[in-house]
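First, one chain by itself in structure tokens, the form predicted alone.
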Amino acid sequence: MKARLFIAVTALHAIVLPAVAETNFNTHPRFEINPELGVAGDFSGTYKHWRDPSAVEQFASVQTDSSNEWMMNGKNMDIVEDDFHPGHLAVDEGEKLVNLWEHREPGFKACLGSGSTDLEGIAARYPLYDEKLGRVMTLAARVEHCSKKVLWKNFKQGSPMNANITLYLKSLSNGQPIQIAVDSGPMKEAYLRGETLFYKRVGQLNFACASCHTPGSIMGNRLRGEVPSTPFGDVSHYPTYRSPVGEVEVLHKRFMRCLKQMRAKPLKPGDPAYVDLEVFYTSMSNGYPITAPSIR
């Protein structure tokens, strides 16, 4: 009996193993993404529904269809007029903090603006490579850096104070299209690392970001109480007030939440891996206008 069982198992392995060897269980199947196209390169086929307010209005009927509402990519929540939510309070708090600390320690605004006190429009250019610091900087990283350099404080990334200031800075670029360059140098390197991370399977569930946000995956299908949508255009509304968690959620905290749902160990906001992911995600929002404050 044991001999027959051994022969059967050996035979089964002989059939199965070659097929398994051809599959890379550490990487989700890749899709062609052209960073030069930015948000217009969306591979979900839903871009036409949410590319601008007129498109959102045109496809208003989709918003009432629970099975297809995901096709709006949440952008229908960004054009509701007179929609006051806690995100507006966070912007006000961020503005107060910037003005308070600028009054106490002149130079804070200039640091935030990389030498200029005019902070309008700067958020649309982040993340960017800072030659003086020798690293890729996110907007939240800039806030943390300036708090240490000028204020002798530490507004850590992911903290409410950092989130409020970051959201305030983002609001000063409201309506401006995101435009970062990832075609060369350290930014291209960060983009490529971020792309690799997007497809890398991790955690007990062996999920990748792509497992929920690419065609043929869970995208468009119900995952418990949520229906994952395309990653294109997502960065435009972060930091965003998240009603399910009752706080302003920065992009890196969203990454943390996703990793927890994938049963993987989350990293801290500001981790280099998250910076690379943010570069990759932001490139997929190139050309799309910032909406701040927003609610999701």
The other form holds:
Amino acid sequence: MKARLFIAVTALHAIVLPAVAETNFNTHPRFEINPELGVAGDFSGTYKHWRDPSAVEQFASVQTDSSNEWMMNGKNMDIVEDDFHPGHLAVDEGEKLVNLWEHREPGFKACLGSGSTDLEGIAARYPLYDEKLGRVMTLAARVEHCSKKVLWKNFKQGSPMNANITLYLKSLSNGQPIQIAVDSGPMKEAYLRGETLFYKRVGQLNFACASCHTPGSIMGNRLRGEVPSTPFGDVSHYPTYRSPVGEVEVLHKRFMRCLKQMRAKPLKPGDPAYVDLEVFYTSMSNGYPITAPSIR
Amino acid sequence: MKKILIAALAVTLSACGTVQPVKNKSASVSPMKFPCLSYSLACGNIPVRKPVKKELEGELSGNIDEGRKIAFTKKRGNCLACHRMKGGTQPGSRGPDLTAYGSLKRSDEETYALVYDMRWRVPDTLMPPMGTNQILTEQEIRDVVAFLQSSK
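Next up, the form predicted in complex with its partner chain. The previous block was the form predicted alone.
Next comes the full complex, and the chain you just saw is listed first.
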């Protein structure tokens, strides 16, 4: 009897399930991204216009069509001469906080610097795998961790305090090229997970990150008033002062804003999924110098 | 007295409950019902809804003006984000130009099915499945189709 039922069910399946074309509706088509190339692997063809300030300057002066502005990848905002903006205030605030807390609780700086109190250049190596903690740490996660461990406070990721300190640490690496290794171990695993998330279709609008930031997608096209640009080289200027938002925005807050617009559930800053995505995004900025503070 | 109070309360409550349903407004659906990036939340495991080829039942009976409003409003159809449309300002450029869609002489049935869910024809499309993902109601899609067919 059971066997007969089994055959009947299988037969039913054969009828009900038609031969579907092999499309995975859960993901956006993938692109070849070589993590070894870093920012030079940019698939948008625009890297030549923003690979350094002189290229940006040249392209900005040559191009006359505003619809080409996206090709500068926003880097034209970094070369403005009189560039005083609230991002600088945030850096000052962050510096004040770090020095104040180092004064009250010696060891805060050493914790931020993973043992060294010299904080210059550390931001260029984040996110990294912390063997002692056994997890991939972003810079903001390090600030949160050290605030808890040394100060008995909680500078939560996504909070203004955390953002200001993170931006201050990043500003100490201003001009240094991002160098993270994603070729082995937990970092490679995080990279691969982040890559999967980049192509995962989410939300009511059924978009993936890739729907706006890969060739053939909306990238380079108008999305009403905006033109999505390449994801390469983007991480180098975060956290950034966002003039439309009026605050220093950390990368995870930017992710949240994107996901809200995709009508997907935004996750909290510091979520493991965001960490993986940050590893993937940062590897796409490998070799590109950090700009902090910046304005967008 | 108590009874009167309870009765009054009941009346008030029922009045609250029967606030006129806003006609032709897309019901907002919780984002938790759709896939998300999370590893821990339930939405992280939700698969994308399967493509649906929706049949148009009966007459189209769409409202052109309403359709235009839906197509131009960010929180509703927002077709303008990607398409040029008749009368729309600051349109997007990724999707096909729809300013003269009505001249293409495509049937209401086909247009309706494509706005409802484009994926049955173009599996890798960027266009959100307006019907399948409950972005627009069936009547709203009828309105949008009427607006498209009137664009000449």
